[in-house]
Structure formats: structure tokens, C-alpha cells
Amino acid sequence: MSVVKRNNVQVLGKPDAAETLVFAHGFGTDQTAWQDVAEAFADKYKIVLFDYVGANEKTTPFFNTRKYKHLQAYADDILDVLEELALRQVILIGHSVGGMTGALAAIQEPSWFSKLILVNASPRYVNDSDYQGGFDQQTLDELFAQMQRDFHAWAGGFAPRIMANADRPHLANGFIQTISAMRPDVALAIARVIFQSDHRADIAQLQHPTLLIQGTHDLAVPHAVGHYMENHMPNAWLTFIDAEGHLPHISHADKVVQAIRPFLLS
């Protein structure tokens, strides 16, 4: 199987650049979510974009519920992409679950990465006795039931809440389109894996310099998660940007770019 085909890999930017930026998208989106951010760095860096298996029609034929039952399987796919392209010492920029799978990949093969930038990422979405993840189990059970009952109706209600920015409805409409590009049963399987995951113990093993970028208003990832990650990751810095919604790399790309630039040069 071709890894490039399986993950719809695209290599852009400056081909002979000394550093490579690898962008990992989150649930309900694909590599196009990074378009504006990636373009800002294409003049100086090699850019690698890819789709997670199951994100759209191109990658869904490669989805297997037995394989993709843990986030580690998606981390392994990142490593497959890096190996296929013979890339080392890359800088991974990941949104939400894309950030967490990138972290798992870096823990597994630390020499393949130099830095990580995690945008609105979370090691656990479910509240615990001493941890505020943003969701209780009953809320997630209802979410899964809605996805199973009427996936497209669920997407139409979920996307505007998660994207926010009600004054720019085209953003939510675009998010609805990318979510709806997922096959409903695959989307449900992936959502269960993401929302029921718990990688709080794993993030303590991530030694790489890591920039945590979090928006000021995110329904899916509360501020407490960002502070938790900064406190439990050995080499992490948390910065907040004035951005509404869970997808600031789409809704506030300029602010995400401004937060990334100095970290890349540090």
C-alpha cells in the first residue's frame, strides 16, 4: 500500500528548505484546514500536508476499525509518512486530536522531531475527579447517539457550536461540508476513539520543546486543559490568542501564524 496514497500526502513549499513543517488536522476537517497557515510559511519551509484515514472519500477505503481503535494507530501513520518521505527533525503542527497523535508519534520516535506546536489540543476530553476536560460522559453518550441516529442533522448542529464565530456563518458552513464528507459510521467510530481517549500519562514523556496555542473561547477545550498540559509536559509553553471557537487556524489564521513565527525561530 502506498502511504502517500493512503494519507493523501502533499509536499509543498520550498523543496530544499532546511526545515520541514508537517501539519496534522483535527476531527471533522482535512488538510485544507491548514491552507492559510501553511501558505504563510511556504516561502521558507518544506510543507507536508496529509489526511488522516477516514477523513474523506479519498482515505476512507483504507479505514479499518480493528486498526484504528486507538489514537496510536494514527500516530503510526504519521511515522509512516515521515519514513516514506525520508524526513527527520521535523516540526509538527497539529490541531486538536492531530496535535495529540503528533505528540504520541514524537514520544515513539523522538529523534524524528525537533519541535511541536499543538493548537487547541487535549489529552482527555472527559471530566475526571481532579480534571476538567470539558465533557461529562452523559453528554458524550448523547452526542454519539445523535451521530448514529441522523449524522447529517448532527453535523449541521455540531459544526456551528464548535466553529463559533456566528458573525461569519461561511466558516461553520465550510466545517459542515468537511464533516459531511466523512462516512457516518467511520465518523462515529473515530469520534468514539477521540473523545474516550486518555493520554494524560503520555504527555509527561514528551521532551521536545512544545508550544501550546489555545483560543480564548473554545467549547471543546477549556482553559483548564491548556494549563494542565503546560504543567504536566516537561518542555511546554502555553500561549492564548484572542480567538473564538475550536478551529482558530481556520477562523483566525493570522493570529495563529503570529503565535507560531517566534517559536520557529527560537
Given for the second form:
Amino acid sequence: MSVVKRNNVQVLGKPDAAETLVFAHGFGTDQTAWQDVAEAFADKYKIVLFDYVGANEKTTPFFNTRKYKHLQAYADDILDVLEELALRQVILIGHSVGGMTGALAAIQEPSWFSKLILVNASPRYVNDSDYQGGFDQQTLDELFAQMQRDFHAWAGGFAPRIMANADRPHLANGFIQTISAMRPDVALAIARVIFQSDHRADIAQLQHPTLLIQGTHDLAVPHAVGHYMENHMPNAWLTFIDAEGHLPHISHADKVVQAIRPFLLS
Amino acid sequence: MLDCRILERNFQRIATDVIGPKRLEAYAAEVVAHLDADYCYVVQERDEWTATVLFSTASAEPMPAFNPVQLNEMTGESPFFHQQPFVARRALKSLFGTCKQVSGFRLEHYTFKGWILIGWKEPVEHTTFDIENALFRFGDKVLINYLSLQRIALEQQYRFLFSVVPQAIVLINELDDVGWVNQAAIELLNLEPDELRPPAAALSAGMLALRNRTLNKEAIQETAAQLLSNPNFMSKEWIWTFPEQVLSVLTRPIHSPYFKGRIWLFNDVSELYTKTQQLTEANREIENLISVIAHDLKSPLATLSFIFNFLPMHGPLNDEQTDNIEYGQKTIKRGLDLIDSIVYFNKLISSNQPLTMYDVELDDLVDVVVDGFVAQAYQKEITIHRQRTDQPVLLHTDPESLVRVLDNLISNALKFSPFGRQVYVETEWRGPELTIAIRDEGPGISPDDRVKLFRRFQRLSAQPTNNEGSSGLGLSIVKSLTEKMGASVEVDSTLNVGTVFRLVFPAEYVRIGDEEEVSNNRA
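Could you present the same protein in the form predicted together with its partner chain, rather than the form predicted on its own shown above?
Expanding to the full complex; the earlier chain stays at the top.
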């Protein structure tokens, strides 16, 4: 069976385009999160969308804790896809942990990527002496415990806070739906891997031109994280967009598109 | 040309000298030296996209899982492959990034799927035949090593699993002369300490000795005879009683293409058993007590009755006195009847005496019973209607019990019916079953009452309509007797409309009699 099926890969957009945009989603969503943003580039670029293993019912059968115990395994999956589709010099656009995973893939196979765009990404979510990640360990332990006790109740509380934009409740409801599409044990396993990850040392090795897009009001990723990344990555630019919540590519797709466009042409 | 005999000889030396997990390392070092190679890996394929490195000569650190797609592509029809020049694709870079030549051998066993892989930094001159020959031999060693480690792990899991259960477990292996037991079984069967794989002979001796200590040898012998004659014999709650404990024994055969034997499981149920015994004993004592009290009550009542009988002899009595004496006698009679019912019911439930069953002509018997109630019915202006089956029926039953049951039901129907109503006694077919229904137009039985209807000494809300007495035992006697006769009793009741009690006799007790038979079996 092909990895195209494993990762539910869709190839859209302009088939003979010179450049390919690979969109990587974050935790609690799947490729549909990129719908609005991807559409804006479909006339000029080849578009690759995929689901991370475990993100939804389709991909959950391929999940196992032996392999997916660190983000590198998800990065390997991206490389599997690029290898099978014979794609090189792609532009990876990744949200949150999807972006960090894309960065790990690009570090491993630099020539397969030309640029990266990371939206509200973070190399480490837990505070550490001088580093402000946004979460302390106690908060995370409580979060895991809640997920374990009653996953759906947890999702109902987590989604509106992370999505924000309370004036548009359908956004949080949509997020609840995509979180709930995950199998609770798989979601918990993935959440542990994400929130306990620390890739601060890795991002320093990423040589590619990288655009860091960050929303101004994100509960999951504080401004300090964006500045940290810009300062520690050799070739990165940070740009803030006026957006509420951790998922601006869903809630403020137009602003994200506006931020991406000049970087693609540069 | 490499001499594989040297390799084999070295393998043999390792097999005798090196034990445990170190052995694989030694084999691999031997192969690497033999083939002048740089790396050797044993890789297990977990699923299509996941392979893990079980063993590596390159690093003792655990290596991350990788995608084995390139290995799968290199493995063709034959399990052996050899690539020179070799270029590691992404997933294999961490294993063979520096290698220019790689050989592999696919291992395909139902417990282990994967590869043994050899890498050379620079190409060597060996023929592929020599390399394949070495890998083929190494592959066997890898598999044997993996399987034996797996077997040790399994055995440890079994030991742990069975050591934590309180039951004694014995596994008899009919294809081998050793069995398998857990610690509890060693103690129970008095086997050699710590010997979890006792010889079959020791096991049989232990089991026999255990059986010989039982108090209920005869009963066990009876079941054991079935076991001897039937190799598929299964038993779930076979009770073995000892002076100090009671065991519930489960045994069943295990037949598979790979194993033929029998499992025995000894479960200590002493506590449960003692409690049940105590309860039964307490119950019996209560029944006895009831019996004794009932008998003891009878004699003062009889004396009273005797005295009342003689009162008129001491001189003429006025009307009021005569009425009172009559009322007294009636009360005494009711008391004696009640005592009789209690004694009867006690005997009924505490004795296991079978009933005397034979074929009786049913209509005749019912008619006799109904006739006995005509006078009582007349007093309350009630008509008893009889309905019979088309053809006479022979019922295999105990007539004495049946009469008692009908007596109770008809007497109840009359007792609880208001003046001037109807009572029906109907014999009918319901499919192959025969039913006798006693239907009244009484007050009906409330749903609350229906639950306790057949319990002993239950007073229900309906009251007799002509001052009749009621012991509260009648329906419990009906139920016990009916069930002893192999029949069942059903109730249909609608408040303020009436009640039907229906005795249902299964087909095996009923047949349609021919005339001669019928006349021979008249009540």
C-alpha cells in the first residue's frame, strides 16, 4: 500500500506548476484546516495536502505507539510522501506542530525543501528557566489527566480557548469536531509527544529561508516563542498578524494568505 | 572462496560457550569477520512502514524506527539480495549511509519477519554465493536465538500469570511425559518443590493421592468413570471434599494440532461450601422446630375440644352458651386444620420423597373434587361450572397431590368470591399441553399481591367473603405440589373482574385414553 493512502494525500492545484506547496496541519485538525489558505494559491502552485497519522478515523489504523513516540516519526512520514510523489524543492507551510515537524524533515533532507512557512509554531511548549514556552508542567499534567478522564468533555473546554474568536462560535465548534474525530487514546499519545517535545537545538540547524507567522493573541504560543525562534534560526523572519487564537489559518485565512504571498515571490 | 566450514565451526563454538543475549552478538561478530564486512544489523519488520533495529554492530544505543521500503524493494523473489554499488535512500542512511555494498537475507517466520543485513564501506571480492551461504547459516542462528529468547520470555510470563492465581492448575501433556503445574498445584499435590515441569508419573501419583484423601470418594469415583470412558469429558463444578477443605474441580481436554492434553483447575470453595452447609442446616432446624411446635400445639387444642364436648353433660346450657361452645369448637377446628397444613407443607418441602405417579382418568378425579364443594358453593349461592375436553384424558400424576391442589384452588375461588357469582373449572388443551383452569369472579389479585402470591404465610389484601379461615399456606402448597408433579401453575387476574389459576401439564404427562383404559383408571 502506498503512503499516499496512509497519509490520505491529496494533490491539487496547478499540476504542471514549477513550485509545490505542501501544507502540514497541526494537532486537533486535519488537512481541511488549510482549505481557505490552499485555495488562494491553487491557480499558480501545485498543492499537496495530507493528514498526519492519527489525526482522524482514516489514518488512525496506521497509528502505533512504537513508531510515533517522537516528532521525528511524523517528519519521516512527510519525507515518505515526498519520496513517493518524487517531489523536490517544495515549500512547506506548516501550522503549529505540523510546522515543527516540517522543519525536522527539512533538516534531515535539506535539498527536498526550498522554503518553510511556520504558522504559530513552537520548538518547546513548556517553560524552561529563561525560556518562556507558555505552559508549566503542572498545567500540562492536568491537561493530560483531563484528556484521560473524559476526552470529549476535555475537547469541549480546550477547543474554544485555543480557537478564541468567541464572536464566531462555529469556529470553535468546527475545531471540537476535528479534535473529536481523533481516537482518545491516540490523541492523548500524540498530545504527550507534542507537549513534551523540545526542538530548540534542532531549529538552529534549519538553513532554509523561513517565514514565521504568528498571531498576536495566541493562548498556546506566547510572543516570546516567536522572537526566540527568529533569534535562534539562521534564516528566519518573524511577522505578526493581527489575529486572535492559535489557528489563524482557519480564523483569519485572508491575513495568513497576505503574509505568505510576498514571501513566496521573494 | 570462503570456507563456510570454518564459519560453522565457529558458530558451534559460540553455541557451547556463549549464553543468553550475548550469543547473537557473538554470531554477528563472526559473520562480519568471515565476510570482511563493516556492519551487521538484525531488523524486525513491524508493519509496512515501520521496522526496528533489534541488533546492530554499529551502536549499542537503541535506533529509531525507520521505513523499510528500500529493503522491501531490494528483496525480490529470493530471500537473498546483494547490491553493489549501493546508495542508501533516506530511511537507510542511518544504517548504511557510508556503505557502498550491502547484502541482506529476508527472514520470514510467523513470529519474526525482518532481515539480516550486512554492509561494506568498500566493495569486497567475495562471490554472492559465499555471502548468501554465510547469511543463510547466520539467519538460522538469528531465528533460533530469537525464538528461544521469546520462549523464555513467554515461559516467564506464564509463570508469573499462573503464580498469581489462587487456583491450583495442572496441565497434563499426553504427547510428553512431563506436565505443567503452578506453585499452588505443587503444594496441593505435594509435588517436588519448585519443579514446575513435574514428570507425568509424579503428577498422576499426586492426583491419585489427593483423590484418596477425599471424603466423598464414591461420588468422585462415579464422575471419574465418565472421564475414563470419554476422552472429551468436561466438568466445571466437580466437588471434592476433604476434612479440611472443599475443592471445586474443573477439567477439560485441550486438543490442538500442536498439543494434546487436559487441564485441571482446583478451586478452593471451602468457605462458600461451609456457608451453604450452615444455611441448609439452619433451615432444617427451623423446619424441625415448626414441626415440633405444630405437634405440641395440637394436644392442648385437642384437650380443649374434649372439654367443650363434655360441657353439655354437666347440665342444660342456655342458647348463648350453646352458641359459644359451637363457635369455640369451630375455632379449634380451624386451628387444627392450620396445624395440619403447616405439618404437611413442612413434610412436603423437607422430604425428598418422590410422588407416587400413575395414570388417572382426569375428568373423573376433577368431578369428585368439585362434588365435594357443592354444599359450600350452595351456601354462597355460587354455581360451579365444569368444562371437559372432547375426549377423556389420562394424566400421569400423583392423584393425592392433584386432589390437594384442586381442593386448595377451588376452595380459594369460593372463599374469595362474593355471593351469587360463578366459578368455572375447565380442562382444556393448549397445544400439546393440558391445562386445568379454576376461574372465579372474585375481587382479583393486585399486582403487589401477585409478587408474594406463592410465598408462605402471606396474607393478601383480598378477604374471604363469608368469614372463612385462611392459613396463608394454601398457594405455597399448590406451587410446591404442582412442581413436584412436573407441572406448573400460572395466574391471570384482573382487579374487580376475577382470577384464573391454571395448572399446566406438559405433553409427556398427558395422553388421550381409549375407553377400556379409561374405565380401568377411574378414580
